[in-house]
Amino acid sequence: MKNHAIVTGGSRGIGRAIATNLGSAGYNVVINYNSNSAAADEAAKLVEDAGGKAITVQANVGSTDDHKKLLGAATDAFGPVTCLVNNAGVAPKVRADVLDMPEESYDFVMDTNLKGPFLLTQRVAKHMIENAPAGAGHDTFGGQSIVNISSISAYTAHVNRGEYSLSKAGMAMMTQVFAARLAEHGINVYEIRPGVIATDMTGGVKEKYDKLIIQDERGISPIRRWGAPDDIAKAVRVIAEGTFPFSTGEVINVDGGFHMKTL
């Protein structure tokens, strides 16, 4: 089976390395981007370079709407998805004390960062099982995968951004529960951690994170530096290529080491 992978959220930042890193393992790659067409054709050039081959695709993760055609758009042009990366997330939009969060932020948080990915997984999770490889099942691993890209923040508590705190957490939880219903198709569902991460969203609080993992003392991670994007990207390529057949449901935390409690 070839592969072919469908990266939400492709067009910069994480998504972008993640659509590379796919496409130097020959994977055909589907940029989905919601408004920023320049950025998703560059992420496209790239995956070229490296060796795959790209499509881009508009498409809001919030809408079901968006939802089939975004499908539509990566059957047509490569066939059956083996891979889909739930990346696209938004931050809210002003960071507000938990007792003043206005409901209009909650829904833009948490229509793109876990209604939106729920939803399309549902989709291409049925789409993965009426394209399943003869034999894929409870025994065997059929070649496709699930992977989402959550946050730290799915543990560890925003007083002035509850609601992507919330999100994250959700995703965990949904990460769970595909996985213990694909398992008897042969399709494996994973959740990577991701750490402080260098991208367009954490540029506006590099100098208090510079302080926090770099500065102080002993830092908020053993490892004392910034992530990056390809980070991210390496693990989701490991488990795309099926390294790990006999996981499922696994969170792997790419943070640094932030997740460990140390004295």
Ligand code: NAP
Contents of the next structure:
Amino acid sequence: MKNHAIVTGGSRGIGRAIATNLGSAGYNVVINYNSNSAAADEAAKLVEDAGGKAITVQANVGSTDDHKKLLGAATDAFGPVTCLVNNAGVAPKVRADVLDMPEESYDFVMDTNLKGPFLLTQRVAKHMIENAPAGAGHDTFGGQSIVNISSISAYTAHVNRGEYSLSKAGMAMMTQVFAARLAEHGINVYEIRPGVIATDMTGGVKEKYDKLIIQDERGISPIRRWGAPDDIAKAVRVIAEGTFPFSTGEVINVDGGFHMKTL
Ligand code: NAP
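Could you switch over to the form predicted in complex with this ligand, since the one displayed so far is the form predicted on its own?
Once more the chain from above appears, this time first in line as the rest of the complex follows.
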């Protein structure tokens, strides 16, 4: 089975770095995006320059109809999928106090960051089971994996974007539920928790985080720099390559040590 990854939100930021890194490992990569096709085309070129093959597929991860289209396009292009990276995600359009958060913001964030990835994973997991290599199961990892890109927000309460924290906390449990269910099929499931990473998503709060990470006397993380998209991509790549066959449901913090309590 040729290595074949779907990277949701693979057109920009962290997803683009994941796609490129998998491309350099020789993967066929499906770059999913929602609205910015030019960015997706640029990402596809980066994958091909790195040595992989790529297609781009427009699909809203919050829509189950689009899930069908995404998986169909992926299998038509490259055959069975061996790795799903649930990376696409959104911040609330407005950072509103949790007491004032509008219902539409809750639905927008939860549909994109949790309900969509959950239902896409359900679909892709069934596809992986149908296409599992002979012998895959408890005794043999089948080379198929699912990687969820959550956030330090899975355990950090934000009072001005509570719906984002909630979506990422849900993704943490989603990882465990699928890990427990898919172990008998030799499919491993992982959660990567990025810290503060320099992308479009954090562009609007750059000054705030420059201060918190670098300028304050005690920064919020022991490693006092912004994370780069490639920091996350390197972690995805080692997982996808099957480096941890006896680990599933695992959380990998890629956050400069933010998760530690220090005195
Ligand atoms: P980004 O720069 O804003 O890029 C988001 C990507 O997701 C784009 O490719 C975008 O495509 C796609 N996307 C958005 N909504 C989509 C939808 N409904 N359907 C399909 N694709 C969609 O974000 P990022 O910073 O790389 O974040 C990637 C992931 O890491 C997210 O899940 C985010 O929550 C998580 N994360 C980020 C940070 C950080 O500090 N940046 C920290 C922790 C976790 P279009 O351009 O076409 O919309």
